[in-house]
Each structure stands twice: as C-alpha cells, then as structure tokens.
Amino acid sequence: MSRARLSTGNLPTVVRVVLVVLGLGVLLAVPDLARVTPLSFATIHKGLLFGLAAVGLNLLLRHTELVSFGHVAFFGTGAYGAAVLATYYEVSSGLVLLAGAVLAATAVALVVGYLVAGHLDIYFALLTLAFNQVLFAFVVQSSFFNSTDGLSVRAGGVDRPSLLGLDQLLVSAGLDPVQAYNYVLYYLTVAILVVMVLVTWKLVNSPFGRALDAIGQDRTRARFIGIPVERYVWIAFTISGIYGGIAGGLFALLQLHVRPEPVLFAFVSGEILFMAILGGVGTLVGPVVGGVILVYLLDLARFYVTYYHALTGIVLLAVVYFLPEGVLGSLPALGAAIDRRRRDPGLVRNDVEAVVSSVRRGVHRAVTTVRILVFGVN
C-alpha cells in the first residue's frame, strides 16, 4: 500500500528537507523573480490556485482511485460564494469572502458527495460531470448570478476586498495599490497552500488515509474489515471539494470578477485532472507543479505557438508515454537513470541504439502502409 509523499523516491531525509526549503524559497521569491525575468507573476499565481484544487482532487484520485470529471464545480462554487457576498451583501473583508467561499463549496460538496459516494468507476465520473453541468447551466441561466456576465467581487462594485489591512500598509509605504493587493494576496495564497499540503500529508498518513487506500484497492474487502466505505468516500469527497472551494475563493479575490465559463465549465475539470497527472499523482505537491505548468501553457503558449491547443495534447502524450508518474514523480527515476549512465557510459550507447531501432521500425511500418495504399501490395 503506497503512501503519498512530499517528494518521491527513496531520497535521504536531508535531501527532502533541502528540496522543500528550496521550493518554499522559490515560491516566496516569485514576485522578485517576475520583476527581473520574463516569468509572469499573475500566471504563476493562477497556476498555484488551480494546483491547490488539483491537490484536493488528487486525494480522491490517488487514495480511493475515483476519477471526478466535475471537480471544478467546487472551485466555481467557492468563487461565486465570494462574489455573491461582495455583490449582494457588500462584504469587503477578504477573509470573510474566503470563509463564505469555503462554506458554499463545503455545502455543495456534502450534497454531491452524498449522492455519488456509493458509485464506482465510470458511473462515479459521469455523475460528478453531470452535477457539474447542472450547476453550470443553472448559473448561466440565473439572473441572480448575472448569467454569463458574472458578478463582481468588489464591495459596491468599486473597492477591492481588504486583506487584513496589509495591502494598505504597503500602499502607505509607497507601493502601487494594485501591486500591493496582488502581493499580499499572493503570499496569502502561498501560506494557505503550504498549510493545505501539510494537512493533506497528515491526513493521508493517518488511519483515515489508510482506510481510503484500502477502499481504493478493494471496496468489498474494506467492508469486510469494518470500514464504512460510503461514509469515508463521502468525507474524502467533501474534503476534496473544500480544497476546490478555497482555491475558487482565492481565484475570485485575484480576478475580482467571476464568470461561469472560467470557473464552472466542464473542460476546466479536465484541466484540473490533467494537472494532477502532469505533476504526479503519487506525490503531494506534484499537482501544484502540474497546475503551474498547465496554466502557463494554456495562458502563454498562444503567443509563441500557432497550434497551442495541440501543444497541451502533446505534453499529455509525452507524460503518459515517457513520464507515467508525472513530472515530479519521475524525477527520482530520471536521477537514478542518469546516475547509472554516469557510472556506465555504455548504457548511453544502448539507449541510442534502442531509439534508432524504434525509429527504423516506425519508418518501415509507415513505408509498408504507404506501399499497400498506393500499389495494393505489401
């Protein structure tokens, strides 16, 4: 029974601690790095938020082996929860808006989770997709949610939410108000992300997490040993939805306007699932890495590649065929392979021969196929 881990492989504890500290250092330095490099601060921030939602989805995917095609429902519910409070009740506190987002997402996750917990495989996936679509259609058709135009997250339609007054402190220190707001919100996102990853780590290494692993391996056997399967799946599903709600609430605070398509459309659920796979389902922080990479591709690849939609497909194919454990999950195996080749350079020649042989076989099959199509003979 494998466990989720902060990093993958049998890395020494010292190396893991160094990697965690290095990762935190990079996260904290992103605003400064974005000022001196072509990195997009806003895109990385957005990627972290979707990565947080992917961490929640991964709780289901990794430990109960349930695939949700509708997890963006909780992301969108969180975003709209904050927007409704700001638009209709003129709530200006960012923390209160975030609390409203979490409560709204938790309520929806409790209801949906209760209705899907007893189902498996494709039925579970399709039910989550169906609930997502119902929610999307309801919001699009509802005048309360302002249909496809969405809602503002500014109290009274003017002011940005207050972030404990910290943004105002930076403004009084001479920083631009927009920049001050975005910096405070970014560091709030990093703090929440770190806490949620640690909560996940504690959760999956608890008796509850081991029970989820047992359920993922064999539900019938889990029932025989006394695990209340449906109740545990329901709880795990709700917790997973809370991650989406937090991420959605922070996304609303970042965008300051919420529309249905970016936060509730079913394709976004597929993207969140892709983030978990891309970063590494077997790791805790892999989905966060996958979130940043995929959002970067989706948002910025269009400026460099004409067929940028194909690029994300190619990346997915590359991950499935060459990095089945995801970008982060494959690092230890890649490191070990490079180390073996460093000690035995002859292995590199074998690799080259294998690649050349594979290409030859592919060309031979292609030529044979063309010959059959053109001349009708093999």
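Positions refer to the first chain, counted from 1. Take the two forms, find the largest set of C-alpha atoms that superpose within 1.5 Å, and that set is the rigid core. The model shown is predicted, which means the values in this text are computed figures rather than measured ones. First, how it differs from the form predicted in complex with its partner chain.
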The other form holds:
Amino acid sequence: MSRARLSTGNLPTVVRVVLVVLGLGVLLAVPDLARVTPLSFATIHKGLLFGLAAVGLNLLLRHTELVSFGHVAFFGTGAYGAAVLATYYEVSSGLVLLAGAVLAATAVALVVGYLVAGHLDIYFALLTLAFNQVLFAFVVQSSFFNSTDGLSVRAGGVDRPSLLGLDQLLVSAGLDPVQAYNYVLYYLTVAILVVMVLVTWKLVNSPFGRALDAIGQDRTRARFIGIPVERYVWIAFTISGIYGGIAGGLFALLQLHVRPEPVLFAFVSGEILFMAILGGVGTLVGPVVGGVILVYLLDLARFYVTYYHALTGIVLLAVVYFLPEGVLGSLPALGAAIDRRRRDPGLVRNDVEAVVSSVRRGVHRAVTTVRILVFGVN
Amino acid sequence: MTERTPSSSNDTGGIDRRDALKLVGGSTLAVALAGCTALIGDESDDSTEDADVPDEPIEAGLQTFTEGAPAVLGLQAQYGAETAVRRINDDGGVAGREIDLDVVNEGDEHIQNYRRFVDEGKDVTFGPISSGGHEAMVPEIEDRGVVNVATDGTVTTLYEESFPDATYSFRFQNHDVMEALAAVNQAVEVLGADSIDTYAGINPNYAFGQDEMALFSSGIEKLTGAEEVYSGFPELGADDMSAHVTEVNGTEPDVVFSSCWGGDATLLLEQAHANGMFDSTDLLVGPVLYGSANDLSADLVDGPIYSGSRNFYWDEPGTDRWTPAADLVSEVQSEYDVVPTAHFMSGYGAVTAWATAAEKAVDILGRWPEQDEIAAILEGHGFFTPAGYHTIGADHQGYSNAHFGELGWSDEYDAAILENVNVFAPEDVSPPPGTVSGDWIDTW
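With the form predicted alone done, generate the form predicted in complex with its partner chain in the same format.
Now the complete complex, all chains and molecules, led by this one.
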C-alpha cells in the first residue's frame, strides 16, 4: 500500500503545498463566502462534521479494509454524551461537553471494537450494524434519553454552551450572539479538523499504519510476521470511533438538540460510508469533501427538488460509474485527461465521436425495442 | 405631585411601545379571514393603505410532513396554509403585501429547516406538526427572533413549564390538555361518571402520546374515580398493535383512550376490530382519530368510537352565513380532493393568526412592523376563521373550541364524519392563565 495521500497522487510538493494552503484558505473563508453567495454556512459546517466522522471511518475502510455499517453509533454516542451533560448536569462549558462526548464515544468504541475485532468481511459489517441498531433501539426506548424527542444541549434548556468565552468576546465587540457562537464553533471545528487530519496522516504513515495496511492485505500473513492483529484492529476501531465522537460532540454543539434518528440510525452510517466513497477512499481529506457534498445534497435539495431522495441515488450512481475513485481521488485522472487534450486537441474530437456514437447506439436500441413491442417483429 | 410629560414619541407616559401594543393586541378585536384588507374594523377603513409598507411580497416558510406516514396530517396542514395564503392574496394581501409560501418536509430536521428559512430571509415561519420538533425549535426561535407560529406540536408542558417566557414562538392549535379533557368529558357524557370504573390507554411512545395519556388519566380519575388497568405505548409508526389490543381485551376496561394518529390510528382500528376489542370495552375515545378521516373506511368507524377534531370540525359552527366558511369544504374538495380535518385548520389558522396580527400592527404603527412588534400583537390576539373565534393567549398558546363526536361514515364525502358533535369552550378544558394544567386538574 502506498503512502497515504493528503489529497491527490503524484503531485509535486509545491503544488501540494499550494493546494493545502488553498483548501485551508477556503475553509477559513466559508463564513465570509456564505455572506456574499447563496452557500449555506450552517450546512457546510454540518458537512465538515460528518466529513470528520468519515475520515475516521476511512481509517478502517482504507487501511484495514473493514467496512463498518454502524459507525454513526459513535457519532451519536458523542452527541448524546454532550446532551446528557447539558440536560442532566447543566454543564455549560462547550469544551467540557466535547470532552464528555469523546469519553462516551471512546468507551463505546472500546467495547464494540473488542467484540468485533476478530471478525472479517460481511460478519464485521453486520456486527457493527447490529451494535448500531441495538444502541439506537436502546436510546429510542429510554425515557432517560427522552425517546425519539431527544435531549437539549442547552444548560437549563435555554442557554447556549459557552465556548471559552470567545463567543462572549465577539458579542461584546458588537456581534450578534447567535453569529458569534456559530463563528467560534466553526473555527473550533476547522482547528479540530485540521489537527485530526494531520493526526491521521501521521498515524497511517507510522509503523502502526503500516501494520494496519498489512492486516488489510492479508490477516494471516500479518499474524505470521508478528502483528497482534485483533489488538491492532481493536485500537484502530477505537481511534476511528473517537473521530466519530468528536464529530458528534461538535454536532451537538451546533444543533443544540439531539434526536436519535439523525445521529444514531443505521441509514446515517450508510451516509457516512457514502461520504468516504464520494470524496475518495484513497485520499486523506476526500471524506471531508464527500461529507460537505452529501450533507449539502441531503439538507438543501429538499428545499428545491420534490424527489430529492432520488437525487442522492443519482449522485451515488454517477460516482460509482464515472468517478470510482471519488471526487477528490479522481482529480489526478481528470487533470491528466484534460492535460492530454490540451496537448492533443484531436482527442476532444474522439471524445465527442464516442459520446455521439454511444447516444446513437442507445437510440437505435430503443427504436428497435419499441418496434418489436409495437409490431411484434424487428 | 408632578405631572409627567411624554418626552418622546416612544414615551407614552409610563407605557412603553411594547406595552401599548400588548394593550391593543389584548383587546378582543375580532378579525376575520376573508382576505386581509377587510380584516380589521369595517371594510371602509383604509388606514393600512397610507401605511409605510414595502412592496415586496412577504416571504413565509412552512415546515410540515409532506411525505411518509405522518403526511396524513402534514399535507392537511399544507393545504390549510395554502388555502389561507390563496385567500389572503386574492383579497389584496396583508396590508397590500402578498404572501409567498415555501413548504418543506419537516422530517427530523426542524431546527435546520427553521435556520434555513431564517437564512433565506423569511419574514415568518409556520409549523411544525411534531411535538418533539416543536420543543427542539423553541430556543432556536427565541435566539433568531423570527416569529414562528407552530401549526401543532401540542405538548402542554411546552409553554406552561419548559418555555413560559417565550417571545417569538407561538402555537395556534389547541394544546394537549384541551383535547385530553374533551375526551374525558365526552366519555363521561356517553357512559356517565358512575359507569366508568376502569380505563386503559394505547398511545404513541413519544412526548405527545405520553402527555395526552397523563392528562387523560388525571382528568378521568378526578371526574369518575376510575382506575387505570392498562397503559401501552407502541412506537410511533408501529407495524403491529395487537399485543396492546390483547392486553385491553384481557383487562376489559370501560373506556379506552388513544391519541394514536395517522397510520397508527388506522392500524389500531383495524386490529381492534380484528381482535374484538369493541366487545371488551364500552367506548374508545381518541382525540385525533379523525385526523385520518380520508384514510378510514366505513367498517373501521363502526362501533362505539368517538373522536376529537381539535379546534375544527368542518360542520361546526353552522357555516351558511359566512362565505369563507360556507365555501370552505367545496373549495378544499375541488382543490385537493379531501375533506378538511383539524390539521387543515392548523395550517389555515397559523397563517391567519400571523396575517391578521401583522395587518393589525400596520394599522396601529402606520408602517410595516418589526418582529418583536408582531410578537407583541400576537399576545392576546383574537381572530376568526371558519372554525370560529380564536385567541392567542399571553402564554403564546392558541385557544379555540374543542370538538368531539361519534365517528360515522358519509357516502356523500366518501370519508369519515363526526356525528352528534360536542363543542367544548376553551375555559372548560384548559386552565386559567398562569396555571399549570396538572395543578388545575388536581383542584377538581
């Protein structure tokens, strides 16, 4: 397995640095961009959080080659960890709520990871799904978690958590309290996201990361060369869950109310998996891009399109058929193709001819089918 | 003693602008939805014509269930809101401003929907249907400061205990205590207090169902001394309720109370009939069974089944002398091919409450009002719809008559109807202002 790529493949270091700086610049400018464009700041923020969870999931998916269908369990545990502290203990410090989220998710990931680490393939996937659903059913049935109505993340049900007093600082500088809170939380999210991506980069390029790659390629061989496979998978699973916990805790701080369906239901696990695939499983920050795109589609398409569920399916089909490496993972291939065509414009004519002949073939088949249906013969 | 002289236009000698608005808003100025130019006072009053009002349409957002099982209620709310908007616009708008209404599926995204509406610059938002969603939204509404008039989300504790000091969040539909106590009164009227010794409940397992059952229990125990013999809480959207029906059959209660709605109501009636529940109990009272009027069949409504219809039943009050009411059913049938239910009125009334308050504010202020000014007017605001007269209390809760009747079938409408409808005045089924419902029932 090659070194984990921060974004795309064999790009010169200078180009990579420029891309990273550009990416960071865009991230930092999102609140301003949203002010001057129709982009939704809140939706991008939420997309980054799910993207962070998808980065964690990708640790398992890309390196140990294990598909978890229940990863939202840790996202939800993190969100509920924060909500329980705020609702029942009236904790108002955002950082303490976040710490609670991480602790809760870590504990659950440790337990679930221990129980699933020895399993492979479909059994691993189904076990993670099962634990996810057990957790979901438990929360839905539990009056402590207020069943499907969920819990507030506001101490006393009214006050937003405090964010190190920075939000108050902005308020005293004349900013609207809601805006101040959202800005501080957003930049806190960006800071955590950057740190977590760097941690992932260090992790997957460490001996531990190499061992995970070995486990992903062949467990038996990995065991033969002395890698404690189950223990390493357990650790990787737990670390992966922690990403979900942090993302869930931040989500709780953003939403300020946590309900089981959006943060614990198995479908959301599928969405996190899709985010990783959509952005590019082979890249480090692809899942973040996938998170933003999918959340944007899921949240905003329904304001504009009646059959928005179909839209998500169409995007999934498009990715599988046309961008199998994901949006970010396909950029090198797309870049190379464009580069080739710039050097040899004749290729564009070939492309057009290929598309035209494909359409012509399709129409011909359709006409033939209709003729057979109508006249009984070709 | 010195005489105080108002020093500015905002100083009205001890009563600030907000108080002044409340006083005016608190008067029971009767306004009727026949289009907003005729809402306030007599039709010759053209005070809003000279007002400083922008030309742009009013941007409004409604979140309701537009898909899935809850759409049985949600689409009715959408039809109601659209009908009110259509009527207002046809009659010249609110102080000359037409309303543009965007509708979005509420799903589980209540807070995001509200935020999105606010980010889009909506002047007002309506909805949701969900109780839990409404509860989650209130602090966000208070933070953002754009008035929301909830169509439903009727948990009683919301404005009584959880958010007693709300500013921008309102609810049009009657809250749970009103329909739970209407059900108690209906049961007592049908069977007689002395004949009710036991009762049971089958209610959806979330805030609304738990709230309704708790209030019904308190009420019926106080009025009749009855004892609860079974209380089951199937999940919302359950695919089987037979275990609960079997439990009821085993305990043979005099009265069964169920706040199941939408697909749950249909399923309960199907399984109750299939398992002979109506041989084991004298009466089923359900405050929102009639919400599924267009989905029920003649055989399902057969039996001692009484349903509430919240603050609206289309045949009450008599509608022959007021065109907006007289035309309503035929208009709704031709436009949407359904019989309007109480959730239709949830949408219609929420829009009407806000539109009439906004028109009243323009009339008073001579300009388009700010959000806090509309909010102040809404407190104590009174207005008419085809359901009768409504008020929004100082607690931000809507108060209207509550309806309850026997489920029957109409071949003419090809839908369920209510017969022998009882109308309960708000003061008979809800506590006096400032009193918590539970405490009030305890004093019975």
